[in-house]
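What follows is one chain in structure tokens, specifically the form predicted alone.
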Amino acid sequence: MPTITPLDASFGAVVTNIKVADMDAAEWRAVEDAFHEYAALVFPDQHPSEEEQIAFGERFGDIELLRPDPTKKAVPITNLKEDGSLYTKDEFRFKTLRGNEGWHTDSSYMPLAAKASILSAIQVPSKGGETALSDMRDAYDKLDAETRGKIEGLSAYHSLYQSQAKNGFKFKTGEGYGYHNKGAPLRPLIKTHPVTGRKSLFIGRHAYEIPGMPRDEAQALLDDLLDFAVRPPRVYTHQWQPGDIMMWDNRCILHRACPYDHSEIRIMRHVRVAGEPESELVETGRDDLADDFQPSASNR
């Protein structure tokens, strides 16, 4: 059976003496009922195929298609191109990973928001390129009445139009992953997981705008919330190895790449799970194009 240890953190635990390619069911119920207690788990020194990676994550659900590829369940998160040179900071896929540094949790801006993220580690810079994730769920039992009261009802839309302009990075319409017209979701600030019935901030960087407040009020409030959330004891960086993996469940837990020097190659591989339709599935809101954003000060 996997050893289960609790990391120095809110939440997480890593988990050893278990190939994720070759579960048992006793194992795989282990891992399972430790996803949703710890809602991140790292697997050291695994070395998963793409193909292993892909079957372990359907393990959990129906795998959600990425772009560039849409056709492929597996994607590499890289600075490398396929021809072996490093993409420069003008290009729309250099501009993706740099976003990725903001706290976010994945295709919330998407109707049908993401389950589980597992990630894969195959080369790492010499330093920096972590992953760093916090827990939504202390985030939120950490609110003071008066916040929790504030916040209680209250919806924001979400869109990675809005994400990536503030940073100062427009795009066209449909131009790559996310990058849609056909709306922004409309999602409670307050989720409730629906497996372990705990509550949790659901926030983020793809979140903007809350419906019957001015945006600048809507942002200033998203802001505050965020810079709570993201502190310790409830924040975990996750110093790669190669063969590490690590996933962790979009419904309670933020995370963001760490920065590095561009100049040295990252290849991670990505698989993200979908969420299910009766929990993380929304008609999709208000219009949204990059052009109602503009970048933040500090950012242009």
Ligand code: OGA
Given for the second form:
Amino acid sequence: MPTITPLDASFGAVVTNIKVADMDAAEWRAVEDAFHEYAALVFPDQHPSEEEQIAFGERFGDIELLRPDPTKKAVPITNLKEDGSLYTKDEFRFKTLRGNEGWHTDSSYMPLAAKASILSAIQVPSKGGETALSDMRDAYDKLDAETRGKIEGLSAYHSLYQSQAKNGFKFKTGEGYGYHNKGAPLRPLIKTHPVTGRKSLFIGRHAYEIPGMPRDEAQALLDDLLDFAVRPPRVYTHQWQPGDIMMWDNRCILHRACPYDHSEIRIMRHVRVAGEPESELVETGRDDLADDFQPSASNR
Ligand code: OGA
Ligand code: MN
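Since the structure above is the form predicted alone, I would like to see how the form predicted in complex with the ligand looks, so please show that one next.
Every component of the complex follows; first up is the chain already shown.
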């Protein structure tokens, strides 16, 4: 049976004495229970093949099909191009990688947000390039009563066009996800976990506007919440070794990539488990995303 060792944080555990590619029913039950309890799991020294990582993900649910190739269930998160060169700063993928360095939760800008993300390390830079996670359950628990009262019942729009534009990476027409003009999803700031019933803050860089609040006030509130949330003991920064797997529950954990020297190669593999529609699907809010976030013919 797996050995489950909690991290020195409000969440997370390291799971050893198991191969995720080869679990019996009892082992899988222990892993799934630990996922719900700890919300993030590190599995050192797994070296999964692509098929094994996908099969592990499929135990948790349907796999989300991701850009840049929506026929693939596993996506390389890497600065290395197929021709052996590295992405340069004007390229779309480079901007996606830099965007990942801001605290976020995966696919919150899609109508169906993600359930879990499973990242494995294939090649890591000599320093930097860690992945940091932060526990939004503990953040919610520790909010002062006034803030809690203030955000009760509020929702925010989530948009990747907006979060990338704020980084100076405005999408060009045709880039990004096709649903864009159908509107940004509107998601409650306080999320109740569909399995555990625990409440958490649902924020991050894709959240940007709160109905009924001036935009700058909403941004200041979201910034303050994020600043409060991503602090010890709620943060764990994973120093990757090739072969590690780390997974997290996107419904209650924020994550970000840590910077590294872009002349070094970093190759990760990402399998993303789709949210269950009962809890992660929301109506897209409206069809008039602010003009300053609309794609344009050229990048600014
Ligand atoms: C992602 C992501 C973080 C990392 O793949 O969605 O945010 O450390 N990755 O590469
Ligand atoms: Mn991500």
